[in-house]
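A single chain, nothing else alongside it, follows as C-alpha cells in the form predicted on its own.
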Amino acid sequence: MAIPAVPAAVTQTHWDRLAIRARWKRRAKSTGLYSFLIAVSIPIMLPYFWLVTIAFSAKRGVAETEVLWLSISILVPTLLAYWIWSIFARNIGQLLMGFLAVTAVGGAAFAVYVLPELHLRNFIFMVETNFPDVVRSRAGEVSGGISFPNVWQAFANSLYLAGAQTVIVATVASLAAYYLSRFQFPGRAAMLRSLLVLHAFPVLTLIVPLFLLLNFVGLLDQMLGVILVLVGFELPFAIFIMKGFFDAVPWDIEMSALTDGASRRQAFVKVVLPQVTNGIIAISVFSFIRGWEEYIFVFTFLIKNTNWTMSLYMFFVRDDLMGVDFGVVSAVGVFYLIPSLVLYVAAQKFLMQMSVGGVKG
C-alpha cells in the first residue's frame, strides 16, 4: 500500500511552527539567566552607583539622596530597554539602530534632569591641603583636628606600596615556581602543600608579632616593612599559582631549547616564561590591588602622615567628614577606586585566560 505524499506547504509549516517555539524557548532562556544575573547584581552594582552620584551631587542632605534616586530612575529602564531590544532584534542593524535610539532618550532625560544638579566642588580635595577646615566652614562646623597630607602624596605612597610588592612577588614566585615545577628535591611534596597552609593564617593574629619585629628591625613607620610582610602574605599563593602555569608547559620545548645550545637561563627567559605571560600578569594585578586596598598593615605599622596611603587617607576623611559632607567623602572614595578600575580593565582578557595547575607530588 503507498504512503500517501505529505505537501510540501503542510511540511514547511510544521519546520516554521519549529522554528518559532525554538526561537521562544531560546529567548525565555535569556530572559531568565539575565534576569538572574541582573538581580544578583543590584545589590553589588548599587553602591558604587550611589558613591559615584553623591561624588557628584550638587546639593547635600536630603537632596543627595534625590539625586541618586533621580539618576536610577533614568538609568535603570535605559538598562532594561537595551536588554529587551538585544532579545528582540533579529539582525546586527536592527540592534544598532535600537541601542542607538535608547542611548539618545536615555542621554537627553539624563542632560535635562541630573547633568543640571552634578558638578566638582566635591573634588577639593585635590587642589586644597585643608580641605577639611574648608568644608567645615562651610557647613558652619568647628576644624575637626586632624593634619592631613596632600592627597598626592598619600596617592604616591600607595602606588610606590602596591608597585614594590608587585615586582617582588611577580619576580620571586615565578623564580620559585619554576623551579619548584622542574626539580626533584627531598620536601618539595611537603613544601608544596604548605604553601596554601600559610596563605591560610589569620592576618590579625600576626598583628602584634611583626609590630614587634620591624620595631626590633627599625622598619616600624617606614614603608619599606609594610612592604616585606606583605610579600611574606602574598608570596606563598602567587608561587602556587605560578607552579600551575609552568605545569603547563611542556618540557619538550624546554629541552628543545637546551638542545639547540642555549643555556638553562636563556631556555627560561626565552622560551618559558612567554608561555606563562598570562599566569604573571594574573599575579601581578592581585598583588597589586591587594596591596593598593591594604589597610590593617599601614594602619599598624605607619604612624606619620607623610606616610599615609590612600586607604588611611580615605579612613580619616570618612572618620573627619561623614556627619558633615557625604560628597567630599564619595568624591575621595571615587579618587580611591581608579587606579584598581583602570587596572583591571586594561588586564581583563589576562584575567580571563588564567587556568591554575593542579599539584604535582
Contents of the next structure:
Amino acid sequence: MAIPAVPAAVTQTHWDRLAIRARWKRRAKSTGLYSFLIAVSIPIMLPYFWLVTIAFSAKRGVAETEVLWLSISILVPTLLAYWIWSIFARNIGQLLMGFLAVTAVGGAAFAVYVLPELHLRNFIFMVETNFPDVVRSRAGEVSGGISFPNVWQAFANSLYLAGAQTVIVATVASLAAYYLSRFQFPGRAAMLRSLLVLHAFPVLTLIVPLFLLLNFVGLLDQMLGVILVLVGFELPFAIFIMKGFFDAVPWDIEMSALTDGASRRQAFVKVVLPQVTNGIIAISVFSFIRGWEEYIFVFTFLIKNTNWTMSLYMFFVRDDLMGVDFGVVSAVGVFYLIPSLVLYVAAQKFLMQMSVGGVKG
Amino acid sequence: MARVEFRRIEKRFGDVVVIQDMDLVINDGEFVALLGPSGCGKSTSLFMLAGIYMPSAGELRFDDSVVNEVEARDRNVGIVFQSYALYPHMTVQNNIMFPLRFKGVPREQALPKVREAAELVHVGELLDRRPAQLSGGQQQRVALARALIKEPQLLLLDEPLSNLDATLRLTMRTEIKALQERLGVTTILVTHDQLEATTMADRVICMRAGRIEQVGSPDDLYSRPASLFVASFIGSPPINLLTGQAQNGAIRVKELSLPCSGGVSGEVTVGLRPEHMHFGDTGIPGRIAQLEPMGREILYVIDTPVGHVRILEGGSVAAHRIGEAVHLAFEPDATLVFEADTEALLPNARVLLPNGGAAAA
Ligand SMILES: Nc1ncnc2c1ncn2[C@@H]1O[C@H](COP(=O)(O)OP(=O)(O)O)[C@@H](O)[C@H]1O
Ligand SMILES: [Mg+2]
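For comparison with the form predicted on its own, produce the structure of the form predicted in complex with the partner chain.
Time for the whole complex; same chain goes first.
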C-alpha cells in the first residue's frame, strides 16, 4: 500500500495553523459570551448599586447621580482590568500580582474621588425615632401624619416573625417529610399531590377569608397570627423539599441504628437527621427570607405601629418621605436588605447543594 | 451466644407471602449459611432475627424464649448489612462506638474496647476517618467491628462479600471464618454465592422462593441434593441435566438409552456433574463444540445427541481439539436421578453407562 509521504515540516505547520485557529475561535466565543452576560446584567445590577450609592452619598435629598457615575467609572474599568488580566496571565503568580496592582489602582482612585463624598447622615433613622419630622423640616416641609416606631422595634419584630416562622416550618416540615418518606399509610399519594397543588395557590386570593378567620380566633393584629398564616403557606413546599432529602437517606442505616440499640426517636435524631442538615438549612434560609420580606400579610393583618415589621416600616418611610429625601429612603432600604444578604452569603454553600442533593418526587 | 429456632415462621408483606412455613434450628456457636437466589427471602429471614421485621405467623425463639415481639434494640444482635450501613457523618471510631452509647458504657471504658474491636478486624489505624474515605473492604471491616463490639449473642451477615472484588473476597472469606471460630458466636451468613456458603459455613440452608429446600452440610448438598433445584444451584460449573423417560431399567433421553438401577419409571431428570465425567472409549458419543481453559482444568462443551454436555478435565493443556469425536463416560456412583414432576431426588436410582461400559453400582 502506498501512502504518499508527507514531509514532517508540512504536517507540523498544518497542525499549528489548526491550533491557532481553534485558539482564536475559543477566545472570540468567550468574549462574545461575556459581553452578552455583562450587557444583560447591567440593568439588573445597576439598581442595587444605585441604592447603596444613594444611601451613603445623597446630601440634598434629590436624586443625585454624580457619585453613582463617579464610582461606576472607577468600578467598571477595574473589573474590566481584572477580566483582561485573567485572560492574559500565564500563571497563578502573575495572576495574583496583576490583581494586586489593579486593586491598588482602583482602590486609590476610589479613596481619592469617592470616599470623601460618602457619609452616614442618611442613617439618621437608626438613632432618631422621629426622623421623618427632622428630615421634613430640613427640606422646609411641614410634618407628616404618620407616627413611626423605633426602627429597632421593627427590626426586632421582623426578626421574631421570620425566626419563629422558620423554626416552626423547619421542625414541622422535617417531621412530616420523614413520615411521608418512610411510612405507607392510606392517602399518602393524595397527600403528596396536594402538597404541590396547595403551593400553586396565589396567596392573595385567600386574604379575605384569612382576615376573617384571624379576626374570629382573635389573632388579628398579633404577630402570632401572621406567623401561623406564613407557616401555612410555607409548609407544603418545605415538606416536599425535605421529603426529597429524606428519600435519599438509606433505609438500612436507620435499621442499623435500631439493632445497635437506639430507639426510633434516637435513630431519627442521631442518624437520620444529620444526613439531611443541608436540606434543613436550605428550607430554613428560604423560610427566613420569605418571612423577612413578607409584606402583604403584615400589611393586612397588623395594625398597631408597635407591631410593624421592617417591610411595613420601609413602606411607610417610602410613603412619607419619597420625594422629600431619596437618601433616607435608600438608607432604610439598605438597612432592610443587609440581614437577608448576609444570610444568603453565609448559607450559599448549602443552598447550592440543594439542587444536587434534594428534590425528587 | 444463643440457639435460634424458627417454628413455622411465615412473613407476609400485605398479600405477598415472602417466607412460608419455615422450620429451622441453629445451634449455639454454629456457623450457618442461608443460600438461595436473589429475592428468595434470605434478607427477610435475617431481618426477622434482627427484630427489624416481625414474623406474620409462627414463633421465633432465642434459646427458650419467644422473641417475636422483642424490639430490635433489646435483642443484642450484631448485623452487617449488604451496604455496610455505616453512619456517614461519624468517624470510624464513633461508628464502632455507637452501640456502646446505648449500653451506658462511659466513654473512657468504651474507647479501649473500640480500639480492640478495630484491631481485631485490622482497621486500628483508620479510627479518625469517615466512611466515605474508606475502601469497600475497609468499610466492611468497620461494619464487622461495629457488629462485634456489643458482644452479640447472634451475628448476622447479609451478603457481606458481594460488594468486594474477587481477591478481597477470598481474604475476607478466610478472615470471617477464622474470626467466627475464635469468638464462637452463633453466625448466620446470607449469600447467593454457593461457593461462599459451602466454604465458610458448617451447615448450609438452601432456600427457594420463601421455603427451605434443604438443610445440610456442604457435602450433603453437593453429593445428595434433595431436589433438582439444589443440585442445579450447587456446583460450578453447573450440573448437566438430561430429561427422559424411565422404563424397564433404562432411561430414554431422545435417541439415547441409558441403563439405570433402582427401579425407576416415569419421567425423570438425570443429573451428571461435569467434574464426575471423563472421556472414555465408550459412553455417550459426541463432538467437542467448545473448550474453555480454566487454569488447572479445562471445561469442554460437547455436542451430543442429547444436547450440550459440559465436562471438566484436569490439566492445563487441552488434550482434545474442537471438532474431535469423543465418548463421554461417568461414574455411576455419582449420578443423580430426580423425579421430573416433583423434582425430588430418587435416592436409590443410579444411571449406568450405555453399552455396559462400566460396572454397575
Ligand atoms: N418491605 C418489603 N415490602 C414488600 N416486599 C418486600 C419487602 N422486603 C422484601 N420484599 C420482597 O420479599 C422478597 C424477598 O426479599 P429478600 O428477603 O430481600 O430477598 P433476598 O435477600 O433473598 O434477595 C422479594 O420478592 C422482595 O420483593
Ligand atoms: Mg438480600
